[in-house]
Amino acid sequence: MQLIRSETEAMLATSARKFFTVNSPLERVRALRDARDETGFSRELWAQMAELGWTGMLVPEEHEGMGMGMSELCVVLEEAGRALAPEPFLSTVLLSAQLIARAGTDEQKDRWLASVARGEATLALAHHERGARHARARVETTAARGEDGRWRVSGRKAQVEDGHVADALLVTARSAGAVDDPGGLCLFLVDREAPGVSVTRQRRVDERNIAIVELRDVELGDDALVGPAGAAASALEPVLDRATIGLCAEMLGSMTRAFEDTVAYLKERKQFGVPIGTFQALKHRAARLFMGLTLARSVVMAAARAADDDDASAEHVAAMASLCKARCSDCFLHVANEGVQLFGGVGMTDEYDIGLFLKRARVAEQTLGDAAWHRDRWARLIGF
């Protein structure tokens, strides 16, 4: 397995770095936060990313995508993470579009995949429920087929990324089985404005968009089913694993930027007439952060390569995704926490950017499973 970037990936990283440096400085994140922006990201910037092909990297070529792999997309996501760019890569590109590409009907693919690739449509996965923690199969939302043959879906979803701006929601609901049973799960494509659907916007501590989605006897036909009824878990699991790897790439970019900013501060801040970065104790702390970052970069690249390997088993990709998330969650929190400490008192103020990365670290660590959950899952997958 090659754990260095190819020439194509290196060129992509250079162009993505330039794009985000010019178009998405951290001041933009502050401006969106302070204005309480109703969208929470820039649709104009999202359209520019689509023109560059980034939103369609994982979309098959027959649907106007680029048909590329996770390795290439992770390069872009890492640069997006450096800028804390809030555009809907996770909700639309990594989760929803991939579920449709993997399990959707030809009509669903024709309707949505090209629109995602062109940056015209945003989608959101409504799967997580309160009390579920990170248990992927725990779904209490119900789907019952009436005598008229139509489905009626009722339930409440939480932590729905970008749910308030999504053109459609992919909703998991249980048609059979116990509350934690992977069997019996259905996946429905639901119009956000459909009767019985209520979406309430919320903001996380890092100002990213989430929503609560309530469904009250939402009537749907079989044409709304994504994949066979009761078999949604078979599509959901591999998509969640690949989305986790993509999120880790974004986290890698964020923690790398936080580390670089911290080192730059250690070089410029003076105490007793010398830069504080010359103090041996602070050198040691910075060195430990660097080692953690190096390990995180290796495991992100290894996980992305595994996801692109047609010969890799689903269990291997799942194990790599969990290893990646556990490592990146721990490292990002360590880098951000140490960054605030090494900045000293000013690290607690909004004048410096390190606080933005700390908030993002706290949220990203919990998204798609925290470090403890993924360590336990990784151990089980490899036979401990």
Contents of the next structure:
Amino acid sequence: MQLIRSETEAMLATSARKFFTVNSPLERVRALRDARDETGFSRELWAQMAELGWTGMLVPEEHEGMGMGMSELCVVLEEAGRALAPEPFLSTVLLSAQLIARAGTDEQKDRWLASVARGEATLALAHHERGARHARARVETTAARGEDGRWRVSGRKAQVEDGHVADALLVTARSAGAVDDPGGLCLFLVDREAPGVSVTRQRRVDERNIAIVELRDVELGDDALVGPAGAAASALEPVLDRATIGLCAEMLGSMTRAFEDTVAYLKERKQFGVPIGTFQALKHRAARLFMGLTLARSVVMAAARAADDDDASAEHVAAMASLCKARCSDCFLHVANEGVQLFGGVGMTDEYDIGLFLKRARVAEQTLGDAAWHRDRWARLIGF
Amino acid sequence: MTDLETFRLQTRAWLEDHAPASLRDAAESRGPGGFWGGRRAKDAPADERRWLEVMAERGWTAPTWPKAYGGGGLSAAEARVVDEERRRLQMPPPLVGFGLKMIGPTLLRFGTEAQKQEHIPKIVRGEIRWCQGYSEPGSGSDLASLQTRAVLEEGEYVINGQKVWTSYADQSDWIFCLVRTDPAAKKQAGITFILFDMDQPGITVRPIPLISGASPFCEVFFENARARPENVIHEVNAGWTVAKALLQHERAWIGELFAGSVAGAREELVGLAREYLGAPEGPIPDALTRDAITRVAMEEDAFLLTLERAAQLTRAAGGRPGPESSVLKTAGTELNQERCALAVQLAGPQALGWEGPGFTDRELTLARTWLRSRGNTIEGGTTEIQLNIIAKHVLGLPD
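Mind sharing the form predicted together with the partner chain? What's above is the form predicted alone.
Time for the whole complex; same chain goes first.
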């Protein structure tokens, strides 16, 4: 397995680094936050990224996409992570479009995939519910089929990434089974403006865009179903695993940047007449962080390659996603915690950027399963 | 068919013809990691000597080294093919040791033409087994403070002093040694890197028993030992440069060795848990124990992937390991310590035996292996020194 970048990937990384450096300084993230921007990300930048092919990397060529793999997308996501860019990669590219591409009907694919690739449509996966923690199958939202053959979906989804602006929502709802049962889950494509749907924006410590999505007797036909009724879990699993790997690439970029900023500060900040980076106690902590990042990079690279390997089993990709997320969750928090400590008092101020990374580290840790959850799952997948 | 595919088929056929059947499926040859060669190895089993002979004849003990010095002259890609095909037959490496992994690459970089002609073919053929004369009783982490003196007298260097922690000195034929040739110079500046024969009256070797029992480590005493000036590598008093370059090869090699010892951590720990905690199948019921095993097992996977990635980076950079090798050394040794400690904990009181009745053979290895592992973060440059190296050479933090 190739664990270093190909020439094409290296070139992509260079151009993505340049793109985000020029277009997405951290001041942009702050400005969106401070202005309480209604969209919460830049549609102009999203359109530019679409032109570069990034929004359609995973979309098949027959739907105007690039038909590329996770390895290439992860290169871009890492650079987006360095910039803490809030554009809707996770919600639209990694989760929703992939669900439609894997489980959707031809009509659904025709309607949405090219539009995602062109950077026009944004989509959101309305899956998480309050109290579910990380349990993937825990869904209380119900889907009941009436005598008229129509579905009525009711429930309340929370922290739906980009739910506030998404053109359509992919909603999980239960047509059968107990509340934790992977069987009996359905996936519906729902217009955000449909009767019975109300969306309320939430604010999270990292200022990424999330919303509560409330569904009250939302009436849907079979044409809204993505994949067979009751079988949504099998569509979700591989998509969540790949999205987890993508999220890890983003986290890798964020933690690498936080680390580099911290090391730069150790070289410039003087106390007792010398740069604080001359102190061995601090050097060793920085070196420990570098070790952590080195190992994290290896697992992210390996997981992306596994996701692109047609011969890899679903269980193998799932195990690699968990290996990757457990490590990246811990490593990002470690880097960010140490970053604040090494910056000292100014690290606690809103003015310095290290705090933005600490907030993002905590949110990313909790997104798509935390380290403990992934360790437990990994052990189960391996068989002990 | 590409040239490489043709090469693979030829290699496969040749290996099948020449690899002694008695060594196939041998998980391990004599000694850690394989066959170490040297003058004393003439009493080794015939099949091991034969395997070394046929491989060395093609230069495939050192496949990427130049043919002019007995190497295989292969590209990195071809060498990988040889390695993969050898593993496919489950043959052990024909030769391992300090010659191939440390002094050989260093000579190729720093040696004169005459030095390469003299020493490298003997390394390739496994005729000479090498040991490393670096540490001294007063010079551990502060290696450059070493005191062993070499004085030029009548055309020969006369060496007096003591080395310690010299692995396999009692079985080695030659030593590559750091000696002080200019006591007046600043400490790094007065050191010379020199090679000499261990088989001479001025040298006494004494093995060092460790807390874990017997060990490969030795003390080496020099009393008017002799070395020839033509065996000074690089310049006189410029040995520190050579020493540091060699240490990078050493760290990379230790990383490789650890890949061998680290691999299988998960199977071992899960097996111990099943046996000693009474959980023959399914999830291990004790959540804390299961999580502890999971952490070590995940670390194992991440480390092995990093080792492979570092090897690919080294190949891409033209074969020279960078200071990143310090990450491997530290991560690999700490992982091995965690694994060994957890193995003891899983077996509980049954892990505490030293020898004799009441313990299985396997149980008797657990405590000794754990004790030995405590040295992993000291030998080959302590963890603290590795962290200094990362801070200085990778992160560029100021002194």
